[in-house]
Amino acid sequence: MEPMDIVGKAKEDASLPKATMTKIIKEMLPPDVRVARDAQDLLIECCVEFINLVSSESNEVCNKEERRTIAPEHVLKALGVLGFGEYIEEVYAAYEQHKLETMQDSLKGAKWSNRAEMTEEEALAEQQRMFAEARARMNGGAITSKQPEADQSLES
């Protein structure tokens, strides 16, 4: 009796990155404790099974609410249904922390974040340079490094 996941692959095909899981396992234990490879594999399988269980229950909660997308609140409700209610607060706190970190990372790495610090003249010069590069690519020609007059006067 082989359970199948949503995409039709055998459950054994689903796994977690071994190196990442090994790192997590080692971080949770004192430095002098070693874990046998079989024990690591078993822990990874337990994690996969736990994820499958919570995902399945979250889907049921989602369906009962006549929703098509599993939301974080569905996962939290599923944890309660499965008897993991004592972890809901900690899971929610981790989720909030993740959201905060993700938002901060996206703001730090925003492609145009440094553009807000440009003057209007610098932004115009950058725009003209980008248009010239795009025209050159479209025409199959070389990109000419044409400096606007305002920039040349700054260099003098």
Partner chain sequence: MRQAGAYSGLLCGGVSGRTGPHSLPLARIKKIMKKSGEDVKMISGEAPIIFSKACELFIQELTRRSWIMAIQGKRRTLHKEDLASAVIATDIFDFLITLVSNSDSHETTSAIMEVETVDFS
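Superpose the two forms; the largest set of C-alphas matching within 1.5 Å is the rigid core. All of these numbers come straight from a predicted model, not from anything done at the bench. Numbering follows the first chain given and starts at 1. What changes on going to the form predicted together with the partner chain:
The Cα position of E60 differs by less than 2 Å between the two forms after fitting on the rigid core. Core-superposed comparison between the two forms: the C-alpha position of Y92 differs by less than 2 Å. With the core superposed, E45 shows a C-alpha displacement below 2 Å between the two forms.
Return one more block: the form predicted together with the partner chain, after the form predicted alone shown previously.
Below: the lone chain, stripped of partners and molecules.
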């Protein structure tokens, strides 16, 4: 490890954008409730600390499964371990939703690609497949911790 890595890791460097955080906070409160500035700052710090906590645990989970990359399911498991199990369902749903929207966006942006990878029919079929996959995963209930990459696709 480089000497520089050990010298004070300034965690203040990476923080979260105040504007986005403020919006999230304000949406939780009635319109007339205000938040003192130092309370806002502290909330942001708490969130960074939350990321640190869950990241460390995700790293642990990943280690135990002898995988090299921290994957979404490791984070979900970490949330459970740390007592934030109530978040899992909503987080997973948002993740699936995000993947679907991403695919729609990249279908729209297909003109950027030099190679025509898929015809529109193939792309639509792929979209249907992923919808079905997402639905199956949501209905399947529990997320198993051991989920080797190979199982991610439906081909079997």
